[in-house]
Each structure stands twice: as structure tokens, then as C-alpha cells.
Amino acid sequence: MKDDASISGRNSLDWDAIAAELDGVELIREPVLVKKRSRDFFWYSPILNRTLKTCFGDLVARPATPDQMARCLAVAHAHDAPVVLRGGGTGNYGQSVPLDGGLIIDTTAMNRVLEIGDGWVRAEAGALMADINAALAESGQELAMFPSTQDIATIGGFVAGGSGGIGSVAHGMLRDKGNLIGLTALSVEAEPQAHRFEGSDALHIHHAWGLNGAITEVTVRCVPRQDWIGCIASFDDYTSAYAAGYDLACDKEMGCKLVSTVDARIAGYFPRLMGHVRQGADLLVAMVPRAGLEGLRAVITAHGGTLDVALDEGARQAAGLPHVFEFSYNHTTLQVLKSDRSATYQQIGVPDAGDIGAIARLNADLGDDVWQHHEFARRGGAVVSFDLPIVWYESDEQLGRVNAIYERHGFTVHDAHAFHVEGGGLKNVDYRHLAWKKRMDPKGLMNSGKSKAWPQVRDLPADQIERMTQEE
């Protein structure tokens, strides 16, 4: 099937021979399906959409076991075939898009929950976050954090590409001590080797976008299961909603698992909330344990808000409403994009989460093209917030002007429109990641093109690359 190899047009490998060597592993060769698995949510960005929409793989493999995955990696190594790992494809930066074509390894058939202990769960990389949470229920536990896309996101993809989510306001970011307990990753060699990374060593692989190892299983923290009440409160102005959110985030005893604030104009794109929340109001979205509900209500009232929705899981299902976390994180962007593809978003670090005045001053300066939406979290024990605003995109130059407004106010732009691992969330080169890429992927086959720094260090010994972190 020569048309398979022409999907990407970026290599001239013998994909019939590669497929034959992978006999026994589930393969996908139909061009339309290969193209579908070559995409993630990069289309949130008009800039990434222009860059990545024509990048496609040549062959998809769905290994069902670590041994099958090792076979895929060995065959790729033998043919010098580029490799991209893929979970649920929920990333926003093209993490699972094959820039150079090649073999896409879809991990979703490796989906077993392997072991549950007191305060931890070990699962294969392709296990869905929602399925892990469901498996934990019998033990009276739940994941310490999960993405808003938990129904389709895999644990391996979350660890490889994510940084936090629902639960970060209580338990910190994924990289904070105790949240990512360990992982196992395969090298890309003639005979792939399984490497176990425990504790802080797991950060060598975490958030590296699959550049430096094929994750086969992950062990993460879980916590006692709570009777969560999903809450949505309405406010007459965004500053009051934000101030209430900050107070909730700071109250560790209340134990909120989610605290988000959403500009009223964004909330207008939430049709499923029609009749449940006050229209035209700025919103605060939270998950609070039942025991903390009255405390949450008091904070909302103190800031001039009204608690419009407060539902436990049974009441939510009876009302036919989505989980409240579907009105948080990048689900807000998705809700807007469902109606208008001219919108996009950005990722902004807030220098001082408690400086309410700075939020108000910034809001006044942004104008009508930018609608704020904040998420509260903890990082290293301290309360932080970050803005995931809706930006009504007109041009790259206009987006640059928006970035400049944030930076003029002292806010950090983590560019959501860059497909290099150094371009967005990290903003710098992590030489420890690249050192482990040298050890685990000496040919540089994994997610090729996604690191700007790799071409400059690929010929150096791993230990020398790692020392470059200390020299910066």
C-alpha cells in the first residue's frame, strides 16, 4: 500500500516491510485513520493549526503489552523511523503530532489498572484517568489530581505532557513532591530496556512530551475519596469573583479540589448552564467537600456573590448537567470554540495571586479582545494562579500586542502557540530531559523536531549535557 507512505511525504521508509515486522501488533494503515491519530488539540491555536495541520504519520501501532511496545521501538530503531507516542490526544501544543512522519504508537490498548495501595495507584500508560478514578472507588480513594479531559485523557499522556489539573489547588502541581511517585519507560534501542524512575527521578521523564522515553506505566498519588459538591457562584464583577476564588484557594481546611473564575462574556458560551446560573454574571466554579459547603457559601456572600449551583454527584446527574470541572481549565476554551473558531487562548502566569488590584488594572487594560479566566493552584505549597484567557484572534501581530500588555503589567506569558517543549510551559531548556534523551533515545527518533535545543547537544555525552543545567 504505497499510499500509506505518502501521507506525510517526509520520509521514504519501506512501511510495508516495517508493518510485516510488526505482525501480531494491532496496526492501523488506512490513511484517514492515520491522519486522525496524527492530530491533537493544536487547532486551539491558529498559529499551530497553520504549522501542524499537514503533519501526518505513516503507520499507527497499538501495542497491548510492554513487550509489544518494546518490539515497536526496536523495529523503529532498526529502520531509523521517527516515533511519536500518543495517548488520548488531548494536548494543545502538538505534542503527539509527528513532524517528520513515522510510526505513531497509540498506547490506549495498554490500559490496565495494575495495583492499588494505600495512597497510590499504579496503572499502564494508556489507562484513562476516568477509569482509574472509577477503579479507586472501591478502596475509598480517588486521584489527587486529573485533567478536565479525564474521560479521554490517559495517565501516560498526563504525565508526559501535563503539569496540573483538578486537584492542584489542594495538592499542588504534578511535579510537587509525592504526586508523581514513579514511572517506567522504555529506551529506543536495538533491544529496548525498561528503566524505572522513582520519586524525584521521575521528573527526568515528566513533562518531556515523550522526547526521552516511552512510558509504559505510572504510579501516582491518590487521596481519600470525598463527597464532592460542584458549585457555581455568580458575581457582578470579575474582581469580586477573583477575590473570592483567592480566599477559597488559601483556605486549606475547606479543602476545595477546584477553584476557577470565568469572565461573564465567556460564561455566555455555556448554554448548558442556561437557567441554572444568573445570566451576564462573572462566575466562580468550585468543587468543595460537603463539610466545607457552608464555609464556601460564606466566602461567596462576603464578596457579594450568589451561590447558584451546589450539587452532589447524584443531583448533578438528575439535573442533566456536566461536571463543573467542564467549565474550568481549557474546557472553557473548547466551549467557546464550539461556537466560534476565531477565538483562541493564551497561558499567563500571575506574579502575585493575592494582588487583586493587579488583576483589576490588567483587566481594564486588556480591552474587549481578551476575556480573563483564572485557575488557582498550589506550587511548592504556595497559592498561585494563572490566566487562560479567551483571545479574539485577528493576526499574529495582534496576539503579540496582547502578550506585550500582560508583560508590561509584570505577568509571564507561557506561549500556547509554540510546538517546541521549550516554548510554552517550560520557557527554557531542560538539559536534564535532553541528557536522558541521549541515554534513552541515542538516535533522536522520539518526537523529533519538538526540542529546539536537541540538535545542538545531540552529539555530546549525556553527562556533559546534564552539566549544562548547572552552568546556566
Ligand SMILES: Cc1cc2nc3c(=O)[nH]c(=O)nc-3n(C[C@H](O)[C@H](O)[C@H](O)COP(=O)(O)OP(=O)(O)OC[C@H]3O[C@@H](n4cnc5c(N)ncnc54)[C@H](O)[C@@H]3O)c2cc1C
Contents of the next structure:
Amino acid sequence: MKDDASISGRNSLDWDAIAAELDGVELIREPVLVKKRSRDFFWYSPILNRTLKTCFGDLVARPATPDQMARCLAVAHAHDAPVVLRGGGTGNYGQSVPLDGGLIIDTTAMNRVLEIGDGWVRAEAGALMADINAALAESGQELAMFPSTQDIATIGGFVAGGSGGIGSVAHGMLRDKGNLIGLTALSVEAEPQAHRFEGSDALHIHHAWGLNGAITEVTVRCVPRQDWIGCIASFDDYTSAYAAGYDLACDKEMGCKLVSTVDARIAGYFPRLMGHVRQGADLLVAMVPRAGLEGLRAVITAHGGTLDVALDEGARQAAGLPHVFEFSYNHTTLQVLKSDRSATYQQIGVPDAGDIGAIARLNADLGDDVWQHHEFARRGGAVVSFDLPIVWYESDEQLGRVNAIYERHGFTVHDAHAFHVEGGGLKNVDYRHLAWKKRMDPKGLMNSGKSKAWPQVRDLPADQIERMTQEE
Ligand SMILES: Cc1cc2nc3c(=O)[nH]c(=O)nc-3n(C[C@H](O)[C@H](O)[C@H](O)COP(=O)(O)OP(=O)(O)OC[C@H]3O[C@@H](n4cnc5c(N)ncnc54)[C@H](O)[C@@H]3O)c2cc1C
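Please give the corresponding structure for the form predicted together with the named molecule, as opposed to the form predicted on its own shown earlier.
Now the full complex is given, and it begins with the chain already shown.
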């Protein structure tokens, strides 16, 4: 396994020969463009930036069909070339950064919406989620959830690298039953095979960061489209905003698809909201169906807040404002980074979303270096929240001290500054993912270096790796 110090990127395969064998597939060889497609949003983290900024691929292929994708994988297999799948490249942990150089397979030309049914949509992996949502409008539906990056992120990248987003407070995380309906993925072999994963079997591939199969198409849940009102409310203190957020998240009938709370100091970095929301206030950001608007207003008032913005889509466009979800999830971090690159963030699991006192006690301890921002969601049916705070980074040691404060309060740190799949996102080894890696990618070419545990199991039979799941 490569350690951090030895990560370097490009390797010395015969790329002219590889390019010749990929004749007919769109290729990108211009070094500046290859470098561009070797990056994602890892630069949010000073630690990942330090580690990954010199990792580049050697060649980008942009297949337009599953057959072309299969050819790319077969050629990579024949040359023992490392392979990294890439959608929109909006991941935050260097997920689509080629640690060992190699072939980058950009899926964005495989972007067709294939079929729309009642409650589901089937699309090619490279389809942008905003385009899928637009295609669904005609049938009166929308994606059950999508990340705030929907304009540039692909559905394949979301399934392989994401976890939830706008819609998760109503419908749960992507991994919750019924949200990810099925997917097809290709193996990396001399003759790549298409494997179909239905229902919970799709979790074998979900959130594996493209380590264990190249997804060609996915089927995901959609829900009846609503007339959404984008809302922003202001509060005098963060705890009240959070308490209102918790009540809104619990009110299933009201049906919010987004509930976020943002510390006033972060909101100070939202210039586009100037004149629309009370300055210096802590904010609650929500999307509510029109029928729930009065209920939402009542909850905000009961917690001492004021509803400053309540706009449907037409009014939002007329006012020239961004979607309210651009002040949620990791867009919040982006708004701060636009002004000051010394900011970074962390990902924190809240042990009991309804324990408002715990949020207040933590807030007092975090001091001036850490500004809270919570997202509410459902997981397994229960309301959960997680904190994506702004951290004013000084050193790795200081970040360690911030993590220790959270942990002392019983909160879980899902480290946003780790590039291994077992680092932040999963925290534990997912042996089921690795068993499927053994089946789908026996040479271990896919997103090499991103699994810490793979080198320890790569020589074991897949079934034995899978049994390690139960033994854990
Ligand atoms: C501002 C901002 C906001 C964000 N908000 C959210 C959010 O709300 N919710 C959320 O979950 N995430 C969020 N993210 C993270 C990211 O945007 C999403 O996970 C997004 O869905 C990734 O899609 P992508 O097409 O950009 O994938 P990429 O970044 O290109 O890839 C992600 C991972 O999937 C793999 N991959 C891509 N395509 C395939 C394929 N066809 N087959 C196999 N593996 C593949 C890649 O190798 C990589 O490991 C955010 C990121 C930013 C920068």
C-alpha cells in the first residue's frame, strides 16, 4: 500500500499504445486538461490539498456508451493501468483523484435519462442530477434526493461517492430502503462483464468510491413534485434556530425537503443574502411545500425567529437569488472559502439530534475557531442531524484539538481530511465492498490506494473477505 509520503501520481506505461487501442473513444491528452480532470474539491481540506495536489492521471477517456466504457476497462486491464472513474468531480475527499496516475474514465458523455416510471427513474451514470430532475418534471416527479451540487454532479458519482442531500430530511439517506433501486456495473477484466444489483444488493457498490465496479446506469427513487417554497428565517441565537430546525425535521406531515441551521458568523459570508435576511442573525434554511408554509412560519415564531425569505421558484428567479440549498450542505463551506481560503470544515455526527442542550454546551466550548452548521436528515426513519462546521484552520494539531472537543462531548468525527474510504465516510472497513472488489476488479486497478484495508485482503478469496463482515 502506498503511504502518504510516496503518493506521486503519474506512471510510466505506454500511453501512446493505450491511446491507440482506445481509437474511437473520445480521449483527452492535453496535460492541462488531464490535470484539471485529476482534481476534485479536496482543496476544502488543507491536509488533503497538501497530500493530493500533485496526483495526476495520464490519460482521460470519455466513453459515450457502455460498450465504449467496457473497452476502456479491458484496455486498462490488459496494460495493468490504474483506473479512476469520474463524474462531475465534486467529491470532497479526493475520491476521484488518481493516486497512482493512470486512466481517468470521465462518464459525462454517458448522460441519457433512459426510462421514467411511477416512482423511479433509470439513467446512465454520467447524467447530471439537475438534468434528471428537469426530465422528471413532465411526469410530475422529482428525485427523492440530490446533493446541492446537482448542476455539475452525476447520478453515478452520487451513488458511488455521496450519501444524501436535499430530500434526505423527508426520505432518508441514499442507503435507506427504497431510495437506491438498482444499478449496473462493469467489472475490470479481459472481457468486462455487466453485473446487475437490485434493491439492497446495490449497497455492495454504493459509497465504495468506484473501487469495485464501473457503474453504467442506476435506478433511483423519485417522488411527486411539489411547489417548493425556499425559506430563510433569522434568530437571535443559534440554539433557538437549531431547536426550530429539529421541530421542523420531526414534522413529517409538513414535508420539508431541506432543514439546515447556520451560525450567524457563517451567514456573514453570504453577500447574496444582504438586504434579504437580518444581518448578524443565526439562520434557518428550509424548503417546504406551499401547503406547509404557514405551519413552518408558526414553528419559527414559536422559537422566537422571523421568516425573512419565503419564495417559490418563480419569485426566487425574479429576485435574482440563488436556490436556498446553496446556503446548505457543503455549499455553506464554499461560500466562506470564496472569501477566505484559510477556512476549512469538518463532519460531525450528532449523537442525539433532539438534545438541544448538548448543542448549546458544545457551542460554548468550541470558541471562536469553530462555527456550527447543522443539517437535519432521516436515517432508518429516525431524525438525525450532523454538523458541518467552519473551522478556522491553523495547524493539524489545532484541528486535532477541535476533534477532541467534539469527541469529549460524545459527538462522532467523520474526518473530512482523510482520503481513504475507511477514513471519514465509512469509518469502518466495509468488507462487503472489498469482496465485490475482488470479484469485479481482481487486479485491484480501480481507484487504487483509496482503501487502506484492500492490501490486507487482496489475496483472499472473495467469499472469505465477505465473511469478515460477520466476524467484525
Ligand atoms: C459544494 C458541495 C456540496 C456538496 N453537497 C453534497 C450533498 O448535499 N450530499 C452529498 O452526498 N454530497 C455532497 N457533496 C459531495 C459531492 O458533490 C456528491 O457526492 C456528488 O454526488 C458527487 O458526484 P460527482 O459526479 O461529482 O462524483 P465524483 O466526484 O466525480 O466521484 C465521486 C466518487 O464516485 C466515483 N465514481 C464516479 N462515477 C462513477 C461510476 N460511474 N462508477 C463507479 N464509480 C464512480 C469516483 O471514482 C469517486 O470515488 C458536495 C460537494 C461539494 C463540493
